[in-house]
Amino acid sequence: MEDQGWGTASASLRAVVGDNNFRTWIEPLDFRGAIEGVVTFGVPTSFFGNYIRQNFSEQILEQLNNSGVSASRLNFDLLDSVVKTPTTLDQDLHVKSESIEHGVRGGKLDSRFKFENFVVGKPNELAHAAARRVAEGRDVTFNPLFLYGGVGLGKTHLMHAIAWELQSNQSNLNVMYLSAEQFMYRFVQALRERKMMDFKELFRSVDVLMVDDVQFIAGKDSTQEEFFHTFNALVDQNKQIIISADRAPGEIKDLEDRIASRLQCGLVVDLHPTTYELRIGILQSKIEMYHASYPGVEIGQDVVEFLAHRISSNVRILEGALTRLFAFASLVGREITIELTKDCLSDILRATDRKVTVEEIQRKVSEHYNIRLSDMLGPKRLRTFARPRQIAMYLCKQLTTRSLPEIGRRFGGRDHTTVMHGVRRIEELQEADHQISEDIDMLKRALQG
C-alpha cells in the first residue's frame, strides 16, 4: 500500500518539480517505507540526501500525504553505505561487526565533520569545548551532554567530530552513534519480532551513546518509555552520554518531564546563531578546501562579504551556495564575482529575503524579556514594559517598511510621536548600555533567521 503511494507521489511529483528536477532528483530515490510518519528512501550520497531535504521535502511530503501515507518527515539513508538498515533485528544486534565503521557503532560517519574542519567563534565556542572535553573519552564530567541549537549551526558536525575522536584515540570503546529515528526504528522492530532483551542487551552494553535529534522522540509515549529507561541504565553505570537537539530539553514540546528533567541534569549547551565575522571565517575554510578541487576559480571577498551577510540563518544553506558557486564557476569557465553570485543563487537569495513582521516582532520581544504581551502593548508606564515596548518599536522601525503611525497603532493606537521618541531613546541606549546592544543584535538574529 506504501509503496504504491509512493508510486502515485511520484508521478505527481513530476508535474510539480518539473522533467529535469525529477529525473535529476525525484527518480533515483530508493523508497524504503513509513515509520509513524518517518518516510526513509535510500539515497547514493550524503550530498543528494541533503539537497533534497533543502529543497524538495515539502514538495516530497505534501504529495506522499495526498496519496495516502501518513509523512511528516523525511530520513535518507545511504544506498552505498557500509553501514545498512537492517532488514531484521536479528542482523543487527547479532552481526554486529556488519553495523561498525571505524568503531563506532550506529549511523555511518560523515569524514567532513572532524573537530579540524569546525570553525570555532564566539556563537558555538562552549559547545566546541564542552565536545572536546568529552571526546577525550576519559572520567565521565558531565552526563548527559545536551547540545541544541537551529537548523545548520554544527550540532550533527560536532557529534560526529566526538564520535570520530573516541574511534581514533580509544578504539577500545563501545561507541554507539543514531539518530532518535533510528533508535526508534529498532524498537519497534524489536516489539515486533519480540527481541526487547536484546533489544536492551544492545543498548545497555555501551560505553558512550550518542543519539542526535532527540527531540524526534517526542510524543511516541512508548519510545520515551524505552529511552527514558535505557538512559538511566547507562547513568547508573557511569556510560557517556551526548544528545542533541533543535531545541532546550524543556522546550520540547511533548516531551516528558521526566526524560526532560534527566536530559538537564548535565550540561546544556546552546549553540547560537553565527556572527558575520564567524560566517566569514567558515567561508574562507571552505574555499581553501574548494581550491584544491577547482584549480583555477578565483572568488572574490567582496563576494564572501556579500554571502556572509545575505546567508545569515543556516551554516549548511551557505556552504552549499559556496559549493554550487565553485561548481558553476568551473563549468563556464568565469570567476566568482557577485553579478554572477546573485545569478547563481537567486533561488537562494530570494528564499533568505524572509519579511518579518510587527506581530512576530512584538511576540519575540515579549517572550524576550519575560512579559505577557498585552502589558507590552498597554497603557503601563513601568519600565519593566515601557523599555520592551520602545525596543519592540525600534525593531520594527529598522526591520519592517511600516511607518511610524502605522506602528504606532500597532501597539494599542500610540501616536507617531511616540514611537519616533521610543526609537531614539533606543539609538541612544544602544551607545552607552551594553547589554541593550546585546539584546538588539541577539533579537535581530532571531528575527531575521
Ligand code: ADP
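C-alpha atoms forming the largest set that superposes within 1.5 Å between two forms make up the rigid core. Positions refer to the first chain, counted from 1. In this text the structure is predicted, and so the values were computed from the model without any measurement. First, how it differs from the form predicted together with the ligand.
- After superposing the rigid core, the C-alpha of R73 moves by 2 Å or more between these two forms.
- Put the two forms on the same core and the Cα of N370 is off by 2 Å or more between these two forms.
- Residue displacement note: I361 has its CA displaced by at least 2 Å between these two forms (rigid core superposed).
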The other form holds:
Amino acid sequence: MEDQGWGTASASLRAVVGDNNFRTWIEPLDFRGAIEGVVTFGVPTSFFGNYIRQNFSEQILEQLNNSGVSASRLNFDLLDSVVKTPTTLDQDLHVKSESIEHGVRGGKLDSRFKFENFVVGKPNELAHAAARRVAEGRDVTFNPLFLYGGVGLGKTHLMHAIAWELQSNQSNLNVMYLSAEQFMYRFVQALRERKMMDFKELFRSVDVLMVDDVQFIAGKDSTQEEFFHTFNALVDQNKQIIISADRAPGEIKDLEDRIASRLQCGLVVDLHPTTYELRIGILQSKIEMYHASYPGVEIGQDVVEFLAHRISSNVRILEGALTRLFAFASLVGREITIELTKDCLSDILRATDRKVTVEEIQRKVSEHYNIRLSDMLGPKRLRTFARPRQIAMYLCKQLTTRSLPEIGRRFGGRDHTTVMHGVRRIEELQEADHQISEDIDMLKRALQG
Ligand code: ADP
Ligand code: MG
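For comparison with the form predicted on its own, provide the form predicted together with the ligand.
Whole complex next, starting from this chain.
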C-alpha cells in the first residue's frame, strides 16, 4: 500500500528535517497517492505548497523512493474549497514559483491573473486577442483555442483571465479549469474508486473546459485516451475548450496523432518570447502596483532597463526579481540602484547570463552583413567576406569560452593564428573605424538578448 509507503517516508523525514520542521510542514501534508511518479498531497494553502516545493521537495522525494513509492514530482492540491483571498504582496514575496492551480468550480483562481493585469505587446497580442474573444463567451468560433509557448510567458495567466471574465459576466456558464496533471489525477482516482460514471458526467457537463499544460499527458496512454473522449464529447456538444501546452500540438512528443490533429482543429496561437519593450511594459505595470504597497521605495529607469535587458527568458523570474528588490530596498531603507540590484539578484543574474554559441554568432553576423553563411565559413578572401568573418571570430572570442583553435575549427577549419590575427585586426579597427565599433555594439546587444 502506498499509504504505508508514505508512513515510512514521513517517519524518516522527521529525522531528516527535524522535529520542528516536521510538525510545521510535513505533518499537515495529506498524502493522496502516487501516480506515474507524481505524488499528490493536500495542503492548506498555496503558500504552504510552494514552501514545501522550495524547501523540502528533494528530501520528500528521496524518502518516498527509499520507502518504495516511485516518485519524481510533487503535486499539491488545496485541502478546502474556499475562495482564495486576493494574494497580498506579502504573500507574493514568498510565492515565487508557480502558484497552485485548481478547478474554477471551487471558485479558486489566482486573483492576480486577470486581463487587466496582463500587459499586451507584439509577442502576445494574438494570444491575448483570442483569449479575449473566447472570454466573451458568446458563440464558439474556434474550438479548441490552443495556446502554446515557453515557460513563464503568460499561458496560465491568460487562461485564468478567461475564467475570471466568464465567471463575472456569464455566471450561468459552468467553467472548469484544471491542469492536465490534475485531469490525470482525477481520472486515475475515479478508476481506483470505481467512479468513472461520475468522472465522465462531471467532465461532460461543463460549458467551458480549460486544460493547462496538456503536454503532461503525452505518453500516458489511458489518460490520453480518456482525454480524447472527453474532448470529443464536448466538441460535439459545441462546448468551448481551451488548451495550453509548452509547444505546438504536432511537436508534443508521445502525443497520439489523432489527439494532436484534433487539437489543431480550432485556433492555434503561440506566445512568442518577450521583447525588450514588453518586458519594460510589464515591469512598469508591476512597479505601479508596488508603489502603492511600498511608498517611498524608488526605482530608477536605469534599473528597469537593466532588468529588462538581463532577465529575458521568463516573465515569472522577472517578476520575482522585482518583488525581491522592492522587499529588500524597503527592509534596508535604501533606494534601488543598479549596485543594489546586482547584489540582491546575483543568483538570478548569474543563472540568466546568456550563453551565446558560435553558431548564433556566425548566423547573426552573416545576416547583419547580408552574406551567405557558407561564404563566411568558406575560403573566399574578398573583403566583403573576410571582414564579417573576422568580426564573427572576434565576437566568438569575446562572448564564448571557446579557445582560438576551437574557433578556427568552426570557421571552416582555419588555423588558430588566423583567428588570432582576425581578432587583433578587429580590436584595432574598433578604435579607428566608427562604423565597425557601432556594428559590433549592435551585434553584441542582439546576441546577448
Ligand atoms: P506560463 O503558464 O506560460 O508558464 P504564467 O502565465 O504562469 O506562464 O506567467 C508567469 C508569470 O508571469 C505570472 O505571474 C504572470 O502573471 C506573469 N506574466 C506573464 N506574461 C505577462 C504579461 N504579458 N503581463 C503581465 N504579467 C505577465
Ligand atoms: Mg502555466
